[in-house]
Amino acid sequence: MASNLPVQTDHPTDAGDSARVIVVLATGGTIAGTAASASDHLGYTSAQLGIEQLLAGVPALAGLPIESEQVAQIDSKDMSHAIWQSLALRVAHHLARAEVRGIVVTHGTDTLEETAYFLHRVLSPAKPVVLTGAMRPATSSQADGPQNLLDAVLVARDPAATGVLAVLAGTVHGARHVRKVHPTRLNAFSSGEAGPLALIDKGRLVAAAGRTALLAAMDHTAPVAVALTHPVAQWPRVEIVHSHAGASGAVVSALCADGMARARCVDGLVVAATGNGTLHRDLEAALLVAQSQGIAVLRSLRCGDGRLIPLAGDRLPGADDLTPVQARIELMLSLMPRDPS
């Protein structure tokens, strides 16, 4: 369902600025999915339509200076490190072009938050990089992709927008805080306690309460640019384990043994912890052994919101407010050699 909303914002661009190019990079996902029936919102096949078809389905984008490129065509559950690197390289290439105002990335929702965080950490861009997707396939009678795509372009054109953002269901999220919190509903994403950066109301961008600008609202650490060139096969191997009732150290031991058997030792482990970073004693014992053997360990929270508050006596470092999947990316990047040679 295409929208005819005008593209306008609370921060209007001047005539020269409005002519700057928006580049749309496509990776597949539900937004490009199709089903046999317009009433089928779940039994669809992802990544069937190309980006030109998606753009053609949004008449309100006609006439705007938009370029498009198909970087990948996958269901985002199958996102890979190789595609991450390829996507980041294409984003970096277009961001370096003076005539480009911003980037939009169409993406499946299952791993959108991971890709957003990865792009933030390896690029930390000054121009906006806006990820969007859909919870309904393009053939659905309730297709949300066209409106989300229109909104993403609206944000990418706004002079106040910067950094990596996610735009879905009329809401703008920063890459550090965006989370998929529901498997099927249209408003499936949240920024938790941090709250969204802005809302899109009747084609206008409205900063959320307390926000004076559409900033990415994340840390300003230097980007880990080595991920753009370091061979993907040599990226550190980081796995995620969970603490739970009855947890043991068997999974940790198996991962370490697997690494030794394959001569590709696990380099790091993220543990999704209970409470404020607490761990079952048997699992903690195994993680402490792994840490003593040189394997990096990082605790994150499994509850999906809040931040891990460090306490005196902690024997394993914490990941602050990062989710387990974000903590995995952070640990992987931290272990990546800064000199790829």
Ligand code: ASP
The other form holds:
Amino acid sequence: MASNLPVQTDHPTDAGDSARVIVVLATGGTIAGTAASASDHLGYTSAQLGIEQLLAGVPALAGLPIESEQVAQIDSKDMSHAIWQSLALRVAHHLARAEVRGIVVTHGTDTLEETAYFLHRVLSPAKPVVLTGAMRPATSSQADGPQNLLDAVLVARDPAATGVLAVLAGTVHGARHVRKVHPTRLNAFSSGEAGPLALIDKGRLVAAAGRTALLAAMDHTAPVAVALTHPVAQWPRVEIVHSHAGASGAVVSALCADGMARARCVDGLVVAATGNGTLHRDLEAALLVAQSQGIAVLRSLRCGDGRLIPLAGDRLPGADDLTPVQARIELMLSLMPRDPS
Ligand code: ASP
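Can I get the form predicted in complex with the named molecule as well, since the one above is the form predicted on its own?
Next comes the full complex, and the chain you just saw is listed first.
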């Protein structure tokens, strides 16, 4: 797809080792979306073009050792646990190949941060796994996808890159902090107070303000690899509820006695709490009952930034600085059977 946005083409030279191949795994999203008109940035359909078409739309990638694979073709608002497991398995497969330097995942922006956090926690890879997407469809006269895809490959090839990263709008974020903060603007992602890891300036990586090393900020915690093999139908069911003015315990009660929509009650509940983890008293009472019945409850912050500071007397655990969607993944993984060791 043609783009009028200038595409920087300055590739770094290879580090000289034998791991040169970049594998691009595609899952759909706006980056693969099409609209009837080149001026239409909003009225488009996600996930229409295959990965070969997307790569062909970035001439600067021609000649690089790139392999590609279509893992899914969805609007990422519809992301499922089954696709997460398939994607994680394909990423793990390719990362284990000696000739592979890194992976790029094309993804819709709506749940990109969730997939990034999931891959981070399940794989905790040493090689780079770089997620990217676009805010405008591939047919747009001002498409941002081609530059983002080129930048993602650039980062995946960079010797300093490690772990799960997200590259959008010339900015490199770590999976731990990246989040979508705007529904339409090109620069729609933020790392909140943590800030981004690096910027891409004229085709080269530059450490972001306040960082002395380029991409060294990822925490490599032990991966929860059981999610690669545990049957998706048996993954713990964890839902998110909100504390807000006028909140009651009704949603919690319904989820804990839910025999209609789903076959089983929830296994865990994440609550998006006000302030430093505070809850409407009626909601809190219902959550305490749920916890006493064996349902795992975790408080996260709805503020968007900051960390939940535990206080003496807290009766429900806090999720530190995880967003509600990250906390849901964390709780779900913690409720899976432990890896045999
Ligand atoms: N709804 C789209 C998706 O997440 C939005 C995007 O990709 O920007 O697939």
